[in-house]
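Below sits a lone chain in structure tokens, taken as the form predicted on its own.
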Amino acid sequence: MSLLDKFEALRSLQMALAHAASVPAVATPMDEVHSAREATVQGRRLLLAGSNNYLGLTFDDACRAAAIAAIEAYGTGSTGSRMASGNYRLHRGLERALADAFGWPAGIVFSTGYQANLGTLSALGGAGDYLLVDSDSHASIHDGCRLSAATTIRFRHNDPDNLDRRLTRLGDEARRTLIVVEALYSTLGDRAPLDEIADIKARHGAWLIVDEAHSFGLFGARGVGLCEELDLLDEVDFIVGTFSKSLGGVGGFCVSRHAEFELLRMASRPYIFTASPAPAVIGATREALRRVLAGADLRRRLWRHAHRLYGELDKLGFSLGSTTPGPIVALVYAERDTAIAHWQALLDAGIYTNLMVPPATPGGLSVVRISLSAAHTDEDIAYILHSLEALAPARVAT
């Protein structure tokens, strides 16, 4: 017996996505990156459909200055936890700034979205609490539950009644129950029923941690996430969110109601022993966050292109994630190679989307999934759309 044995099982996956691609489809190698809709693999430049860069800000003039100011002024790097002396001025500052966004009065940034998660739930769930998950929550939600002490039970994925239910059955423990769902799971696109879930929450007494990791920027009058577009954010008590998707950086936070979240600084242990996100990463966040907070031009060029690809893909035939328009288009498949065949036929094209196949995906479904760009322009929107024509199942049908 080896210790990688145990990896064998996935060389079958390997091959098979190996012998159908041109290029690797799990970690495309991107050889040079030209702007928020472009990049070169393997000596073709492609248009970038599949990046979560949903407001194009990685190339945006004022946030590549902020952070080329940030590493004069700071350095390349801090070498140090936040507890030790990696906690400068510009941490605290998005921090504050953060937590104003959302008019709460606390907020702790992390060195990656995945640690956010990890590093929230594995301090706010404590021996003898409850982390009550929706079952197709994020890989970092389910390892953030793991390394707290919390008794870790999943509800089926957006069914109120289910987590209902579950409460009920929690009777008084349901006080000491941490609800865990995210606004928009990043697979399908869709979306989760919060006002409901928030009914539910307050019934029962319980708390309630959204994740808006690809909703922030996207919705509400502010664009601080979808809680804010459906008004529940006195209902809400801690959301997760991402600097990596509309932010355009890398990196992640958590802001809550709650004044006593700040003490989670000493409890966490992602937080205490993992060095602090670099200075050019921070400084180019604030600005990107006053960008999100200063206009909606970006969110509306998004929602237009949104619209437009939903209605048409929804005329030709295909299977989507999610009935409702988003930044994530989902084409969902109930076979793997039919799935890899179209990414392949897109990258034939010169579009570059993301391949997702089971066991990375919820129902053991295989997904082909776009993310869309207030980047992009309207003829790249309309190129997708003529490129998509040609595999559209109502096309193949006559």
Ligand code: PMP
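Note that the rigid core is defined as the largest set of C-alphas that superpose within 1.5 Å between two forms. As the structure is a computational prediction, the values presented were derived from the model and not from experiment. Positions refer to the first chain, counted from 1. First, how it differs from the form predicted in complex with the named molecule.
With the core held fixed, residue 11 shows a CA shift of 2 Å or greater between the two forms.
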The other form holds:
Amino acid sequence: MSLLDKFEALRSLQMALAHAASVPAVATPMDEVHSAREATVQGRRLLLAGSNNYLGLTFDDACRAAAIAAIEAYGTGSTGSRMASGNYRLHRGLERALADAFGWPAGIVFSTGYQANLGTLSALGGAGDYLLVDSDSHASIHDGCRLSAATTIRFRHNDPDNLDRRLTRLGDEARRTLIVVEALYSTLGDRAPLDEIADIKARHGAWLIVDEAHSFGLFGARGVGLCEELDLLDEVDFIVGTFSKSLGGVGGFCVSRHAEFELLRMASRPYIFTASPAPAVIGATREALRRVLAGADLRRRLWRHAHRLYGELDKLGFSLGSTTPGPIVALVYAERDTAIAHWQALLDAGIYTNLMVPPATPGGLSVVRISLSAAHTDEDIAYILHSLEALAPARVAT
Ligand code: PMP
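Any chance you could show the form predicted in complex with the named molecule after that form predicted on its own?
Now the complete complex, all chains and molecules, led by this one.
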């Protein structure tokens, strides 16, 4: 058995996925990107309904100008860790702006959202501590737990009773236990019962971190997420977010209402042992954040699309991953082949969505995921609906 033999099994999976549809459904080759809503794939211009570009800011004029200005002022890369030569005024300014947006004293920027979870969880969870993690969490959360010296315990997805029982069993150790959840889960678009989780956390004297990767910029009066919308900023201890979704860049952050969180810079290996984000990325993200905080026009447009699509798809008899409207619209299938056929039908209609199949999905389900964007027009949404009508279970049944 050689070092590389273990990858042979993956070759057949890769081939199966590459040939299941006319265009590879995994790692779909985007040859040109024209705007936040259109790209060319294998010679065809497609409507993008499977990006995380919730506010459509990747092509925003002010964000692009800010990226260019940052390159002119600071160059193309930092070539150093934040602990060495990569600690620019740009990075510190964005951290301050993020913490201020939450009204909190501490905030740290990481080079990706993945590293934000890795860097925060691995440093917060020390020897003798406990990480109590929702079982359907993103890979970056599970990997952050693996990198930490804490004991990791999973609780059943979105099940407050199960969480409560596990904390009861931990007894006094609850005080050194960090509950880890996402606000909006990315595969099915379902929300965590954050009110109940915050209650349980307070009752046991535990700690709570919420990953708002898919909700930052979309929820709350200021737009900083679901915890803000639910008025939980005094209950939650840490919030993680990414720049790669509503903010249209790349990078991640963690903010905290505990000033001591700043000390994590001295302990977090994924923060210390990597170069700081490139100036262009920080410049554009700072502008995107300003845009989010300046007004609700973009998120209002996104919500109008979400309510319309959820309402119509329910009437058409589609099984959706969430009953509550949101930016992620997950069409859920028991059979993988039906999901692949629907993904292909949408592609044939000129619409790119995400295909997700087991084992990458919870509960063995297959999913065609549509992500909405404020960049979508009302006509785009009408077209997506029109294209889905032909595939509707209600239509097929009659
Ligand atoms: N957390 C969650 C919940 C995510 O969905 C993602 C990305 N899909 C990340 C973290 C990682 O973010 P990034 O792409 O910025 O690394």
